[in-house]
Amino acid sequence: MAELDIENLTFRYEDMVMSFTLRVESGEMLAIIGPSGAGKSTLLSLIAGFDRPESGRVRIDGRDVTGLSPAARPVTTLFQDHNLFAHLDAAANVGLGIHPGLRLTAADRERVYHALKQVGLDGLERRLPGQLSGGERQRVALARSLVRNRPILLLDEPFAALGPALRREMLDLVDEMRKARGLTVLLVSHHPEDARYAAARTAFVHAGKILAVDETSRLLAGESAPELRAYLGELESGEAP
């Protein structure tokens, strides 16, 4: 398990100055919602090290990782674009999470097959991505994240292209992995119902700031901020998130 502390993390994107402060408990699944362009994905990129802040700190279990490269951080990220290689089978795509050149030991290969079994793909190790369904491809990507053995898992809308039933199935799977492995999970989603279903707490991001963090049911009642009420109202009216 790993506790995450984000302290006054600032980042400038075009004419927007973003500033984030957030604490995520060890072993928690925290959802992050908000309109497009609010800074949700940027927040995850700053935690992962893909973007560098102008100021502020990222601490994991009390250790300052702000200056570390993405590879040196105990973090893995799963994106909406699962980035599977079409010419590699499921096992090889998962193995990339262990070694980018696929120089795997027997123990490494056992880890790959175990991860695929954990995500329900036992027996499909030799299938190419084109031979798998959309949900199965996301399971391969999740298995690749699991073999990295990083205690913090960042989910940047990885299931956005899936229907509601399949999204819930994938969220159930992530929650099982969180409990079994003691993962700390941050879930970015455009669907507040995903937050309600999967996360005990939710953060609302607007215009580069975290305006509210609360128990999910209370936050989705929309009483924390007028910007949150407006956002939830737009979604209910059927407007694009």
Contents of the next structure:
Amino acid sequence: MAELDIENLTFRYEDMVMSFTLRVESGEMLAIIGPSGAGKSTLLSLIAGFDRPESGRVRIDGRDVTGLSPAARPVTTLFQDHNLFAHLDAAANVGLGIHPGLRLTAADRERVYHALKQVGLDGLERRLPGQLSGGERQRVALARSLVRNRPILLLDEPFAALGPALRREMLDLVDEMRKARGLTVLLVSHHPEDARYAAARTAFVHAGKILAVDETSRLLAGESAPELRAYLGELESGEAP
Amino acid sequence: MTRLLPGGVALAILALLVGGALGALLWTAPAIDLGALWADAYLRHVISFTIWQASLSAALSIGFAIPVARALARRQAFPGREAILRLFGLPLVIPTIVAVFGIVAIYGQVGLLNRLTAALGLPTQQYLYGLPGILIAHVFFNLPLAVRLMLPVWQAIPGELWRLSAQLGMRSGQIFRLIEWPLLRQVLPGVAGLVFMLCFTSFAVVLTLGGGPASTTVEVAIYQALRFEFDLGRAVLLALVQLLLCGALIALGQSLARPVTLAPTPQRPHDRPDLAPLGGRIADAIAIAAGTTLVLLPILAVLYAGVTGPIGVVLGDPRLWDAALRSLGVALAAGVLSLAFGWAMLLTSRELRLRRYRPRAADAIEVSGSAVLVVTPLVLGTGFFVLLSPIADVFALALVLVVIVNAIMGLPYVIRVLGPPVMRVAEQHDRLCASLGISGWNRFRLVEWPAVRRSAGLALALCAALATGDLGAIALFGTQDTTTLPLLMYQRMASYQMEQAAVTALVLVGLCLLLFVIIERGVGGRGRA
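Right, the form predicted alone is done; let's see the coordinates for the form predicted in complex with the partner chain.
Every component of the complex follows; first up is the chain already shown.
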């Protein structure tokens, strides 16, 4: 269990100045939507520590982690692509979450096996990423997040390339993990229906700012900001939640 | 049918030339007592030494290239990085004999190193001639080549993997073991195979630095047999041995090489997580400095010796200018022939692959263009010698033969450099051209030339530069009346006129680089990317 507190986090990329303030409750799944280039992924990068902010603080459970390296933060990130090392099999890719040099004990191997089983991949331990489907590859990455056992999970559109049914299946799996382990999950998506399906609250990011955070159904009604209405379009905002 | 013609004609001429040379070798072979020659201990020694020096050269080049390449890949933005990468492109282009001169000036008996040790009151060492000299020269040529061939491996690593390794807390060693080495391992067989091949067939280096029969390769032994022992039978046997070994090596290399599977993503690049530690910074600095020094020192030595040499005397010698003119002619003729043949073969291969759906026939054409790697200049030269000497004076034909041999040697480069853009332009624009009715000259002018121009310029520049520096074919056929610049320089070195050789080296390297730059810019257009 961990709550996330982002305070005036500023970051400059080329001409764009971004500034984020956001509070995420412990154990919640928060969706983040917005046009491409708005800064959704940058927000996750700042939380994970891949990018360093110019100013501002990231606090996790009250502890300031702004100066910590990515590995030292209680955070796991899933990207859209390249979550796995292509030349290592599924079990080794998960095992890296336990030891970054793959020195694993028998007990560690057992944990890897169980994690893969939990995400529905038992029997596929020896498969290389190239021999797995897109959904299965992301399941391996989820299994690694299980063995890493960090309380915050950042999803940077990892299911964007999957079809609607498979996407829902993966979101169900993430939600199960969240409930079982009390994970705090941030889900970046460009499908508002993902937010509607999986997240109680949703944040709308536009031009490097968080313009609105609200209950998902209320936010998707599009009342809070003209930019949000423009992003969702008439059809989307007119739909019943 | 006309669209298949260019490649068909090129292939037919190539087959006639190479086939004629090799056919003549095989036809002559039965007349020789192969058994007796095979039992010859000297021959066995030559073969085993050739393999031994090539293995050592490849191992040393690759072994040093890995830390240098990794250091250059890790440090993406230090001042001078671009210049170092350009410097590492030089050994491919500068004439072998020039580099050998620079190496002698550094490592020779009165070279820079020995003068330094003498100044420190230490005994000087005489070690260059023989295996050490061959290895030093081969590392000089192949370390930078290997670095340049390996660097794309790092470029192909997607940014997400660096973020991932940062999140997992991987250290430098773990990153090397789990990310870099597995990727390197995929390209190493190909790179090592190429370097081994180049060292295996190396001629000018072994001729000049081998220092005697104890350190002779098959390629040099062919030359010795033909030019000094006048033993045609031995030359033919050695040429066949060389042909067999090269064929076997290439077949082996083909079966080992595997393509890299990763593709770069459009995502914002991300720094790798192991840049900060001081130990790594020091190690990288040492690797880059050592690699750069190794390549730079001999080149600087050539420049220094040339500039301080008897410039007036050498430049006043008409033989120099005759030789320079011949070299220029040979370079341009060989380059243009290479480009024309290679391009013709690629056009036909493209027609077969994309429009007639005959990919295997297309492969066969491209492979036959690269298959000339099996024949070395001395093998081809011996073949022409056997083929032509009954009907003509081969020494009178020297320059023609040198042009032909160098044109054939340039073909693999043309296919490699020009192949991808020639194929791409058809894939991208065939349908559009068909719908707009753009064909023939208009198509060449408006579509093909703009798309392939840069590659064509590079291919031509490369072939011309390589032919400028040729010392294989010309050593075999050259006489007093057909001396080219590299041969003139070799003769001066062989007669210990080192100061005159130095100035000749400067002229030769100047001609070579000037030709390269003028062709690359002139033909390739100014827009260099």
